[in-house]
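The chain that follows stands alone, in the form predicted on its own, written as structure tokens.
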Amino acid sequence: MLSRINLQKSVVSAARQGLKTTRSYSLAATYFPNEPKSPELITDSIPGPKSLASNEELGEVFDNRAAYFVSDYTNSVGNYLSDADGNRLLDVYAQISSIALGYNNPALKETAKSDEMATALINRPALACFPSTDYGKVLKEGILAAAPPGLSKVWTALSGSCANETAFKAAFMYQAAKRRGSMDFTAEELTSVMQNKTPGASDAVILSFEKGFHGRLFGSLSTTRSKAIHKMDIPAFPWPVAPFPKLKYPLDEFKHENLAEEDRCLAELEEIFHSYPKEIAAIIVEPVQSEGGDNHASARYFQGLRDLTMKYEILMIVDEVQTGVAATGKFWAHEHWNLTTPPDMVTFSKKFQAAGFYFRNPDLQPHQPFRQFNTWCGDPSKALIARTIYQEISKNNLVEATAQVGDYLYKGLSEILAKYPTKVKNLRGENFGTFIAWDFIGASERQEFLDSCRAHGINMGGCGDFAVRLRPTLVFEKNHADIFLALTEDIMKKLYT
């Protein structure tokens, strides 16, 4: 096992980039006075004996094949999560971006053990049907608080892939709805479609993007792009798929060549719009390319995106299924990039414990009820987590607190990984909160340097073939970036020299 990491070095090691942030005192420590000063290692590897038996027997009735290994979130506490063996890692992927404000925060507790959060829980309510009473104020405090400019209503759905096929509904019905006008459903259609056949079931398509992610749902499936194994023997709508930038850096040696990158990728959506045979009634795009390898493109591009759809007429879905919730500076990514009209629809899900999609026009909802629809449509339980998660954020700044740690971690990881050019390439990420990743040369490069990241109490996760990427929770700060950067300095020198 590699060295343990001298704290009083990697303090001063980390200061020396030179950044302050505003905050005079630690969040993470009002919330976790009990949080480890760094990783706590008991066995030595990990998995350990424990958790490897746990997960034999957890196999015996679930697919455990993916675990990494078996989590104790009674131990587990704000940036560190504890496995079965007792080691508590600190955790810079949270649940592949989704705990917000850390394991076991104690306003999220207040919230689990309140009474608003047992009658939600025992009484879960077919929202279409029976709303309950509060459920319009816990929307408006919580989710609807936090809706990206220009957006004031919301679907509320169940998981971020049931999040972007319930847009998909919406887009589909609405186009429908915009060509019918003010006729009724006629006879053809309402016998057609009981034969999953035109005109009552639409041959319209959703576009998507090379190296895109959007669920494993049929529907978002069939615009995921990202691994062939995501989609092996699952049949498909065969729908569109568009070029995204393949950007070059460091950006600023890249310019023309990024520009006519994203020229390039513009010049052939429109090509598509242009000549596609069929009706293309919405894209889907992320701010970032999570899943399929962390692909940037900058607020230019993301504009003649929005400038296209709407000389097209076709709806703009951006997926900020992980990308949102203050992840990268912003509370949501696609503020970054100053779009002259909102998107259409914005989904989101992961960070904000909760899932569903935000839009503007009215049209987006179908004239007549049990269309969008199934028995649960969302969760108030979740909807409760949220307004928590909505309200700590506002409350202690950590939008503009985690742009800050961002940008330290940026600074060091800049010239730490400077070190190894023959070995990593591409950091990326800058100015853009904590979502950070970079490139090995290859995807074995990428795996011994996680498993290293492991033996040394990191929990940190990959994407695309051969990224690494940071996602930390939002009371990620200084000191927990101090212990980050100096553990990989310590294992990209015991690696590579």
Second form
There are 2 protein chains.
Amino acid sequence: MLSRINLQKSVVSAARQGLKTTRSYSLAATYFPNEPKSPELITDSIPGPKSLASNEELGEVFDNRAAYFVSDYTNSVGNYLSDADGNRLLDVYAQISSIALGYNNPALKETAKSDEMATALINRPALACFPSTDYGKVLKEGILAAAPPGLSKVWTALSGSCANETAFKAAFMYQAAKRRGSMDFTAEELTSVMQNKTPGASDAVILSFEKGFHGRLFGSLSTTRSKAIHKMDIPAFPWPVAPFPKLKYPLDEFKHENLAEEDRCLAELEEIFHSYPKEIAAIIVEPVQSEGGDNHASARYFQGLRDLTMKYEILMIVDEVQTGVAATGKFWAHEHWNLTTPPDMVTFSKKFQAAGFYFRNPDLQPHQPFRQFNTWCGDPSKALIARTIYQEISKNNLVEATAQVGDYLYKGLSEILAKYPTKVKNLRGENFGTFIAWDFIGASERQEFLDSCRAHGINMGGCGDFAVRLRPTLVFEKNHADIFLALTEDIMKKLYT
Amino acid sequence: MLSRINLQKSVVSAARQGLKTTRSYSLAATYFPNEPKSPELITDSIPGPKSLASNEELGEVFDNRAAYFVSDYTNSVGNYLSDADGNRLLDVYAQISSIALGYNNPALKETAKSDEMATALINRPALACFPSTDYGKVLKEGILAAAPPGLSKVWTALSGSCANETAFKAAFMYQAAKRRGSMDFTAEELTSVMQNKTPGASDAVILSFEKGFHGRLFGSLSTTRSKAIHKMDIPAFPWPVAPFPKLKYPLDEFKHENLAEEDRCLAELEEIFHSYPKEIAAIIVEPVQSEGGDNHASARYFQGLRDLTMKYEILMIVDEVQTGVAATGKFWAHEHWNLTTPPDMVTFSKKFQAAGFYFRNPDLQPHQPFRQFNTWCGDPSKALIARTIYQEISKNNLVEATAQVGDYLYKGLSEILAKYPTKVKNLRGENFGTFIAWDFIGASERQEFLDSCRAHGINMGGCGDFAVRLRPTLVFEKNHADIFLALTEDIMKKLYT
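Just the form predicted on its own so far, so send over the form predicted in complex with a further copy of the same chain.
What follows is the whole complex; the chain from before opens it.
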């Protein structure tokens, strides 16, 4: 077995060595005694021959053209993802930000093997009509125990897209109910809605932000503004879009410009709120625009958004599908903002495996049953997984651990990337856990770096036009960070010196 | 324990006793040695006190107002659903048509407890980017082995709604690619799509049928035409609707009228196809409009639909979310039609637990990757469940068994309901497996019947305005049918004599 990198060669700076995590033991080592110590590379390139053969076979029946390589999940462990050929890569992408506790986590395995899980899997209930005796308890001990401050109710769904779309539906029904007051539906509403026409079908809108990503079904895709290829040829609602701040880095150097940019965006938003010809039922915003390029904004900006939504009685939906569940060094990224009033709804999926939205006002549950409704209304098997994820995060202080390892990573990357100012820029995500990204000067340079990462045994992802993003698990620790930093340093050197 | 019905009292007619199923043993008895012999009723009413208390607790955190009662899935077995109080009801609703092999089926339990399942559950992959080594095999042995004739590819999703919406997306991208030919996206398309405007965002449409139901997310809900309450206050695309035949029963008596009605509907559809001002990318149709009231049409009508879609180069999507997976006495209900050309896409969910759509033309996979795409692209844990469901259906001939018990049920119901011509009408679903329904003369009579069913230990559901529908599992056998028929006879007598 060949590890292409000699870690001893790499210089881990004194500054980084000086930074300690408070936890004196490695949780990863406890969970994963057999986790590789560094990437294990067997084939000359990735995808190797077994990956290629397996992917070709898959292609006979399933669209396989987005596959980077075929993975062997039984051979994956902790932070290391195995491919079909037995190469094991340090994974800082984690199934597009979806693996919370590492591959083959023993606590999750216990949950997966439990009788409770078998019951949930083989007797999948129509949860709204025939809820199980334990669904309330499972929610309370897991998904709801993790609820953001001030949000006490939840609606469960199946994916980030449908989490956002059910939140949109809640927003439209809420605003309509407020407008309608105690009146019943009118005859005209009842007739017109069957023809998809107003006044029964709403012409209210959801406002989203340039470069935002909120999913790919028809309602969510109408709010997605990341890339043309995500939206091309698909019908979309004529919903409005507002600018999202484009911050300059390093933040310290561009304080004034960035303040002005955020003020400009808030002012443009208020102008839209003030003059838009249709009712704006809600806005949806990500704490960090992830697919759109890891675009951050300040807590002050988000408080500004909250103030404007309150002023205009527009609901604020925070899309935490990618940022949620501890990765940013808070359980929910929007906790970084210290809002004076919590968001109206917060959506989740990915790292929780379960999906849905939290809400604070009970009136966001429509007044009549069967309106926010579908056959399954969630999935108890996923709620069980989410409960274990929450409990492990809580028990092991993975929020703080992620904050700390994130700080360590950020400092290390600052030093490494500072040496290549003509190649990389805009390192971002300071004090934001492991939610770190930076830009290359061009798409081809970005691709070259990602390809080199894979060749060196790191699985990493891009976002936006020029960015690479870190999305490791929550059990990515100092030793993993050291390997990642050493390999990154090595790759940058090879590429640019 | 009190069984409220003395089955000996009930008269099972000679005609029904004469009809035999070919299988000489009871699969249900093999799967479920402890299945109750008849409903077991403990509390004076359902929901009982434990159900009520449990539902109240659930309501603190989850919308519980659609709950009929709280279910104890660990105590449920085969065709009997247990509630929180220990009442065990003969279930002919099966979680809104979603339980294929009965509660706590041992073959599914084995799958649920397997290492393969644990791996799938705790390492949920981003299937399109990092497919697992076994996903192709699991699909081929399960979901794809069950593919309708002529449809060789599949795209996996998570619910009926997103199965339909991903099929819509495939249709829009296919039609756009055909129109665009070898040309690239234009600059105008690339810019306009980011503003949700044409020409980048499509103004093409999906046509659906009056009373159709295709889901509740924004695209699928735009094609849903079942009830105003399903659609009220939600924005909808301005997509067209065509009439669906309203057949008269008994079919034998109304041959001419029904032929004329179907011809009228086909002529109106052709008029829309001919003169609609926008491109119609696809139609979507259910083999039996289920939520809309169990509305059937003849094979000849559906062949007519196929002919028209071929003539106008419009794609035909058959929504088998509720009809699929053996319930109608064919694996796919549209096999009843003997189409000269298979549908372009067939969507599935519910009884398969896994969701998605089959397609026949490889060009329904868009030419570029990452267009039909999302984080998870399905769920391997559900694909494993679907494989077992398919294999058990196949091994145990559950398609034929369901056809036979359906015929038996239909004959029995014909006799019973014939005695109450002023109360019930339009018995339908002959030669359509257990997919049987009939109408009451009014909504209150329908409700009274459903309430009586529950009080007598039958869990049954309604659909449309006046119908009740049978949706038992695929292991609902002659002895279950006898109990159901006897109780139905008893209930009708009590209500109407």
